[in-house]
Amino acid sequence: MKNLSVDAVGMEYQVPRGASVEALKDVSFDLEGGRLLTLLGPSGCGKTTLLNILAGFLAPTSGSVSLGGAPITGPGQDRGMVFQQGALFEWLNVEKNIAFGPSMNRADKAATKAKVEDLLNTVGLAGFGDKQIYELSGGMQQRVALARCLANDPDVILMDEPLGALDALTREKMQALVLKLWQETGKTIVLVTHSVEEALYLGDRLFVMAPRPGRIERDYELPFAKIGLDVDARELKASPEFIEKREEILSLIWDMEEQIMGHEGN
């Protein structure tokens, strides 16, 4: 499995009137290939801003990044992205939504047919290939997302509150799945959340990242994602020890927010 590196990473936007914002400074790391890491913090700390960088679509003002080490200048078959909203093609059905990538591979058709079949029993859609995107919930919508995503086989899969658009009870059974998922793919997942308990609960390493410039505050390395692959969820996450790094994460990022309020009145 490939390794994930980001070294020295900044990012500055220009603003009108020549000014600039310093969104990432200075962010470094090292993940391993098979890893799950969750990104969470206040808003503009840069999560969705790194994730961009790691997907290809922004490049860095300053500093790297390489996946096995192949330099990332751009996106790539070995990055996959899933976004808040599912970006599914409205036009197309579900089989053909999941199976565009191999499609535009040109790949075997009788393959890609069974792999498509494949993925919609691994995402819990079986029998809904021939249902059209408006006729899905949110949270199959995402299924679907995630059945596309791995259709093109990505060493990465790159996730940008994918499940923040859902209601809590598929948001819980989403949480499942993503970590289903990670456990028989085997895949590297980076995953950007608002919620901690989300972070905690998916994330077999965590960052949590301060705002204004965005880097890496904490690192955590976290028991609960394996964890929750064979304990019911809601037991888990009212285990004392879930409790008290949840509460100690909240604190720190509940101090982060003061700071900026106290610099926004100033």
Second form
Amino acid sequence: MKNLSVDAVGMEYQVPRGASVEALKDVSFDLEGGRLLTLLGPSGCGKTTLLNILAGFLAPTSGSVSLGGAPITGPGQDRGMVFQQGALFEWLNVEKNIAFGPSMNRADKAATKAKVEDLLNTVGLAGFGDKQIYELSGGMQQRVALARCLANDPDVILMDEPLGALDALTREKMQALVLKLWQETGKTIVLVTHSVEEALYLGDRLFVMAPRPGRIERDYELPFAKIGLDVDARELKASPEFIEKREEILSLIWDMEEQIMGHEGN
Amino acid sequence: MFDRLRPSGADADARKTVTFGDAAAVRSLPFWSAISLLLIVVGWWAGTKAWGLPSEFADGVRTSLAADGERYTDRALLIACNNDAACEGSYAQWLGPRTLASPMDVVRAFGLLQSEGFAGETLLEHTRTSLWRVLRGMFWGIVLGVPIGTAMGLSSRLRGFFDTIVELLRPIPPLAILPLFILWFGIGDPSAVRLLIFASIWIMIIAARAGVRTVNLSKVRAAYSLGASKRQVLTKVILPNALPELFTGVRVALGVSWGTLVAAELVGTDTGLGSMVFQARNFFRLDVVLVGVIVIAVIGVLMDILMRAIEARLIPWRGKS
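Write the structure block of the form predicted in complex with the partner chain for the protein whose form predicted on its own appears above.
And the full complex, kicking off with our chain again.
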């Protein structure tokens, strides 16, 4: 299990007309392998920027990130990414989308085929291998995206609001799937979300981030993800402990939003 | 009464109450297409028919033409009539044989063009020559245009470099560049094909450039995360993603090329549909001119239908994601 290490990372964007925006300032943390970290915060707090830095799509202006001691300098197969939507390849069917990673590495065809079958079962899409992407619903498309990411067997899975575009019911089912995959594969997952409930339910660890400059405001250790599959999800989300945490974080974010409004008012 | 001809059954659009302004509820009805086609043919027939021509005169012309081994046509009949004091002025006609050939004359010309040919080749040969020219022009337009457009979509340096060239040359009508092409490449086939390349290449460059730039950043990033190399990102993601735009480019370029064909074949070629039309004009063979025009129109429509069918098969995801 490789640890993810973020050391004094800063990200500054130069905007037209001179001023610069600090999307991230002095962000440091260590994440042991096998944890599920959720990132939560108002818009502009730099959570997607942080995820893109971890994926290697962006290079931070200061500080460094590393996975298992090796510095992250660009995208790599040890870190898989699941996007909100639109990242599947419409010209390939479900099977070929999932096999994209292995086929880029010219992996053995028979082994890849077996792996794809296996992954289709894992994400609950058995029998959908020869369907076209546009024939699937939004939830099923995200299942394909998860399977495609798993096909390369990455150490870390990065998810950028993967369930953000789904309807409420599908979203709950997909949350259970994410938990199941996390528990079965033991992979490190970093998930960005706008939903407090989702962050609490899925997060084994949770960062509440704050804007201007983008930073980690609170770091929570949470019990819910570990038991999330053993108890009824709705009951868990209605339990006093869960609601207490939810309200605490909501008011935290509310206060941030108020501050932003006041800031903009001046 | 025409309500019964509307698409009916399990069609949700048929139950819409707001239809004026809702493009999805407005259907073209095959019935009205047939009506418009019928109106054209009837108007053509009525306009070119000589009304009130003495029938005994027509029979006489028919017999004498047959005796000379010549074909009987409306055109021959009217010329004979105008040379005969007894017949002249005895009929009424809106469009004379020097304005428009009659439908029957055009039908006869069709048969004649196939059996005897015009300007040394049959209609089928002229058509084949023209199609072959357009295909060659399109082929080089695509082969040269797509890589340039792709390069422009991928590199700002190359975009800057080629933008000036493309934007300066693109608005030039192929006909305006024709004199230069004749000087450079001589008259005949080479000039015609090069003119067709000139007609299609800008369209293909712009289509490829636009197609490359439509690629969603998430797709590219996903591919890199999955271990794709730059080359694989280009061939497995960017180019397949650009297929719909490329295909639209091919369809537009094909239409424009076909339309430029008549101009291209002016370049001293003595074969091809465009050349056939212009030579026929010089001999006042309006029936042959009309045959050429109709064939060009019908092939243009057929090409578009064919391209749409290929597109539906090749790019089924278009407009669905």
